[in-house]
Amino acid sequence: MSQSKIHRYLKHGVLPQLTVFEAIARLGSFSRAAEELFLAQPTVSVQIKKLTETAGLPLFEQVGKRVHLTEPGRHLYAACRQIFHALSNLEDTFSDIRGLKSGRLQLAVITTGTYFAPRMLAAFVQQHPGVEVSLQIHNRQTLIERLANNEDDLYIFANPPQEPEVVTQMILPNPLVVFARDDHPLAKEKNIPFERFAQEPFLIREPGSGTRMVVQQLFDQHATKPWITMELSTNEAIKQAILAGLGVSILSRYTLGLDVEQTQLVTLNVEGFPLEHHWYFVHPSGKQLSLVAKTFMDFVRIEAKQLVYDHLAQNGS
């Protein structure tokens, strides 16, 4: 909206003047308005003088002992009531947001959180049904780009960026394990040497995936390379490839463990596993978090472990 027409109203502190004007118009008296507003009568007169000068038209006329509105004054009084009503509605909205009766949360999550994040959001919305939520799921590289562009309220990473311009807060353990089909030759082996595991056909996530980054670092530490037979862009695709007998893979314990029966997949007992990792909340260091975002962070820190572990128990994992 162009402010050129109302510029003179914006630069003279009109809102306090309108407060005085409304009280005089409603009570029909300068002195009674002064009493109601706990102001000295000269102060009330000065405020109305300034408002009259800003309007450029007379706002009151006095007939006998009572003050009456002029025609311009009646128009201003009607506008004044609309302004106060709009501010009152705005305060109601702010009160609802403060009490989480409304508001919006836009969350962007790494793909390994596909099963974890929706459960957290569902439980949060049950407690705060007036909050509208949006969930974006991407690989690590895309999430970093969204973070850099400040496109969302909060981010959940498995491998958060290390830049000093971001804030990270640990949420939940996210152990990485080796998945294989239940009839794999190594399924019943104990303490499988990493070098033996490295000889297995390996299914790996696409470039830009946080899990792929961890896998590459792990194999580098062992001075070896994975025998990559297939590159896939989602954890679900990797799951299906494992079930088809196409190889093994390193994934988050909860990525598949939240909804896969024990009879379908097993975790191989490879030395050095599980790899201890975590999920993290991440946001730009200068970001002013909304009350909804802060409340969601507090909720997840308290409830996340219980919700995930209860679900695992229900599924016999």
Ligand code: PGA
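Keep in mind that what you see is a predicted model, and the values were worked out from it rather than measured. Numbering follows the first chain given and starts at 1. Basically, rigid core = biggest C-alpha set you can superpose within 1.5 Å across the two forms. What changes on going to the form predicted together with the named molecule:
- Core-superposed comparison between the two forms: the C-alpha position of residue 271 differs by less than 2 Å.
- Relative to the superposed core, residue 296 undergoes a Cα shift smaller than 2 Å between the two forms.
- Relative to the superposed core, residue 285 undergoes a C-alpha shift smaller than 2 Å between the two forms.
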Contents of the next structure:
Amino acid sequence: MSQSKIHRYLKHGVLPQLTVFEAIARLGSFSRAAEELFLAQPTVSVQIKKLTETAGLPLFEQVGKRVHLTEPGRHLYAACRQIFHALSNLEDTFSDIRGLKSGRLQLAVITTGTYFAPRMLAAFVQQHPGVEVSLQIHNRQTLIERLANNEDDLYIFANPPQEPEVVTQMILPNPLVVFARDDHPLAKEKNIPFERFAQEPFLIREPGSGTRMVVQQLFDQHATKPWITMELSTNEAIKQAILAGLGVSILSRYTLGLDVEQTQLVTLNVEGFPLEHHWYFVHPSGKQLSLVAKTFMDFVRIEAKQLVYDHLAQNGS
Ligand code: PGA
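For comparison with the form predicted alone, kindly provide the form predicted together with the named molecule.
Time for the whole complex; same chain goes first.
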């Protein structure tokens, strides 16, 4: 195709000018276009002035309050839509090549991920329907082993390993609370001293659990030991044991799930709680993250956080 015929359009800035032109034509107003594009109105006017000079023909006429396309403006509008359509198709093709339409994401998360990861992934897949997702849920120790073997694309830890060859990025708050059954004698107490709470029968997670590690560190800080009555290997089993009246425990608040449900579990008002913890994205420092993994990280940072913040707000955290 000879480009001599179209050389007047091959100038720097024509595409942004067309963006402004398209918005004015669609909205029938310079000020509404400026608003939609987050531009100052004089900027919009300058862009249209330049585009009109390039075309050598008037593009808009004002009738009353509304701006109308002239005949050359209507031709330009049709061409503009074709150009944007072609660019949009091109972007789809590029996405295919980059892997977003057929890519795969293998995400591995710690056990509390059970309560939020499926929903985040569902929202992500809705935006990127071609992406195939696999979710691994394990305790901290198993996740560390998988990370060392580079078995997954990306990890979410609550207590990431402190190693130089690992990259961590804080994503969301993960408060830890003391759970008890609603008829527990301390259920209505305020500012329960840690030493008083420590006298209660305690249900603890299995060795290798990050939650267990935090519990042990906390009791060490208070120079005391929990009165462990039972060890259980899942958060759900601990919740059931609390409901069965077997004791209290420290778990992530998210073990209640993201929806507010009727439950007999209550949080005890123990001094120092909730413990301010967070979730982190983790990957080996040398790892070349796939486009899908990077896109998912951006997605969680920008959009999926709201899901969790709404939950925290609902629960008064
Ligand atoms: P976990 O997960 O207790 O299942 O290991 C939480 C954490 O890593 O702290």
